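As structure tokens, one chain now follows by itself in the form predicted on its own.
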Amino acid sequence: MLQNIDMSLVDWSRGQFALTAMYHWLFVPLTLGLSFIVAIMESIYVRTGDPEWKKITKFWMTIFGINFAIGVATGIILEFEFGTNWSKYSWFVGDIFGAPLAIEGIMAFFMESTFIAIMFFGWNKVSRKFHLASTWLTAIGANLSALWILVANAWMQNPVGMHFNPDTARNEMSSFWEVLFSMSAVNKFLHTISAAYILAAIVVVGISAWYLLRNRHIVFAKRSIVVASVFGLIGILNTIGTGDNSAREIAKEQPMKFAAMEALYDGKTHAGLVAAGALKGENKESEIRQRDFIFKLEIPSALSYIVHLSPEGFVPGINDLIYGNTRRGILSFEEKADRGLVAINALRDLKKAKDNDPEKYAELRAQFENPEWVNTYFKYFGYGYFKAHEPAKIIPNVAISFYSFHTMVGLGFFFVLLMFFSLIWSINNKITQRRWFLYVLVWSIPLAYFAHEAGWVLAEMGRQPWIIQDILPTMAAVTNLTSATVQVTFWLFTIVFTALLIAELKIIFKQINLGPKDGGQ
């Protein structure tokens, strides 16, 4: 089914989208988290009337504004790429995927852009309370924008609330609320924005630590650290909880991704969680490129407990998902591919019969309306695109999935300690006595960004080869372009995005160097 697809075009299209998404995600989490930190700081100012809090608020508001502007530019390009590079995907699911994106543009973005003007230019022009309300509404609007984008992304990972229309060969939304409130969407939104709050908190704490190291703006820095540490600590605790829920949901809806995250090849009960480990090179003799460990530190039965809340729970491995496991009711890749081909052939026959054989058309049309047939065959529609003797195609890159997952989790637990001690030592006024810790806070800023990028690499690389889980493979979703066309735009975007990033860093570093007294007024 894939022999006529230009894989070079697929790879360059994926590369371009990954480039845009990863650059965009350099800006988004700081916007999401800093918007609420600024709102909290302004609330303290309005309540206390202390001009120092106004100075603090205005400085961080400036950092927020610089970051927000660049983030919007990359985000717009990202949404356009669904139509330019992935038009077959947009056609196949446009009725569903387009809905949350439209709401994001109409409601959240306009709400955000309306009140951000008052937030930046309304000082001394409107009342304190009205200005504060505008700041809070800007923060809420920014996070609502994230909600709809993440709902759309979660639907791609777990397609629910839809009905396939065989006459148009499109998926149509059957339940908006099921799309919005699926466990995948809820967990993805809560986990992602909580992680964004951690990053913003670390940025605020790190910059404030830089001031303390240089004995500048001491009151400003200490107050900023207290607010950001509380905010970040709440965020990291919520991230751990939502991460646990997300892992359980991934194990249920994307078992291959889950197995790749742990480099688990043979399913088992009492499955251990790899706390740390290093993988050997590929085993070239294995059809599915099995990876062994050079070393690993494993928490006994923890993986089974995460998935099933019981150490007795069975966690399927890559081999189970490829070759099947009849004892556990797991279909093999070949069985799924055969069922997918039945669905694809039924759709092809329906199109042929539509004008020439009304009786056969009605029979085939009824199949697509039959829930049992849909659950037996159409559920595996995407597998029909693969050849039955190429099971390796449905395995994501195990090494990337494994290392990105463990990097994200490892840094997450490091951030717990970071936020805890920054709060404790700030409250008891001992943080300036621990210069080594101030340096740790400063250098934790790039680590926070690294953890975020690792999380998104896991989310998107781990679900390959699917653009819609089990229904549409990435390689069947690209626009009919030439590979050269995508390569040109890839390098153009690389140049433009890099220039924007350098420009933002220069502006932010200049603002930080000016400090809150000069830069925040």
Second form
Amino acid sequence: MLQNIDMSLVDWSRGQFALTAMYHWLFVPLTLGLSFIVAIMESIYVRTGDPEWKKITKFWMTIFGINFAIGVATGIILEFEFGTNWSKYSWFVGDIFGAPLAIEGIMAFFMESTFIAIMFFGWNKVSRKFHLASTWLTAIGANLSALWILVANAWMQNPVGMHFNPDTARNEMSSFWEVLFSMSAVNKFLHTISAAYILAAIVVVGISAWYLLRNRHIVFAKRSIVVASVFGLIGILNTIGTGDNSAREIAKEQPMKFAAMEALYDGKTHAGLVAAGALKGENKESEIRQRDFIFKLEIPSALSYIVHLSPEGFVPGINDLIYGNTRRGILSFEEKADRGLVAINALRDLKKAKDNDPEKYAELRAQFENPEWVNTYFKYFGYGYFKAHEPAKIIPNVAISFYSFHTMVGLGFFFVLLMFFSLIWSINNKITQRRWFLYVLVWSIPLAYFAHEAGWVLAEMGRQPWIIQDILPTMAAVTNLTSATVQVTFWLFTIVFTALLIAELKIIFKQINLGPKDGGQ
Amino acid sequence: MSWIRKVFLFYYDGFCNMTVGKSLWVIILIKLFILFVILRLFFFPDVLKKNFDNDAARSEYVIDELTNPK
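Next, give the form predicted together with the partner chain, keeping in mind that what was shown is the form predicted on its own.
The complete assembly is shown below, putting the previous chain first.
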């Protein structure tokens, strides 16, 4: 069914979306985390009245403002792309995507734009407490904006709270609360924002460490490190907790992604968690192009424990998900493809019958309203596109999934140590004596961004070939444009975003070099 | 009226006294121009809105595409 799709167009469209999403995500996490760090610093200033804290607050507020200004509206491009490059997808998702994005737009406009103005223009013009409230509301508004887009993303990973209307080919929201509070949405939101808090904390401690290395703004730097380290430590512990929940949710709703993350081909009980490892190239003779390990360090039974909270739990591997496992109640790829094809054909027949065969139309329409039929056939709608294709088509890129997952987790644990020691050594006033550690803090800034991008690569590439899990493959969702058109916009975006990034870095570096100004006014 | 005046002066003074903010506003305005005027108008039409007059025609097209991908 996919023979006629232009793969070059699909690849360029995906590449373009990935480029814009990843560039956008360079700006967002710092906004989310730094807004709260600034609010905490200002709270200390309001409580103590110490002008040094005002100086600290104003400096980080300036960094926040630069990042916010450069990053604002870069996410709009993603919405342009939905309408142009992914029009079939946009139509298919209906109001499920529209409602959260509309709320996000309203939130962003009313909360952020109102209170951010008071944050920057309101010093000495409004009362201290009102100014502080505005700073907190800006932080809350920014984080709530992120909630809605992350809910929309989580729905793509685990489509719930919806009902497919075969007359319009649109999904209609049947329960807003189910969409908002699905475990996928809750975990995605909490995991993503707490990861953003770590990134912001690392940016603050990294820049402060740079000042300490140059023996400048010592009090400012030490105080900033303490606040950011506490904030970062809370953030990283929360990230680990929500990451653990996310893993369990992925194992349940996206088992193929979970198996690819661990390069687990044969399911088992007492499955070990690969702490570190390296993969061999693809075995071309294997139908699913299996990759084995060159080496791996494994924690025995840990994977079973993460998924089932018991070492006895069975974790399905890629082979189980392709060939099925009747003992464990896992359907094969072939079975799912057959069921999906029934749903696709039903949709086609319903459209044909609509105008000339009312009886047939009523019969087919009733199927789409029947929860049992929906659960047996429509649930696998997307698999129908892969009928008569090699099973490898439904396996995400195992190497990318494995390395992005292990990079993210490995760096996460490194950040625990980083935040812990920066807090301890700041409190006992030994941080300036450990210059090597200050260098580590400075060079951890790019690592924090790298960990974030690895997380998104895992989330988005790990769920391939689906744009909506099990229901719509990415290949079927792309608009029929020429790949040359998409290439033009891809390069245009590359130029625009790179220019923005250079502008941000130039302005931020200039501000860092200038350092904090006296804040006692 | 005085309340509106106060709000206006709040923003007016704020914008007038900006330092780093002035360059940021230039960047924001250039960015918004590129996004909404150049990219949106010339490169990113809403394909379904542009090619079809009503939702029924859009639905028909999407169903055809989903059930017979070209």
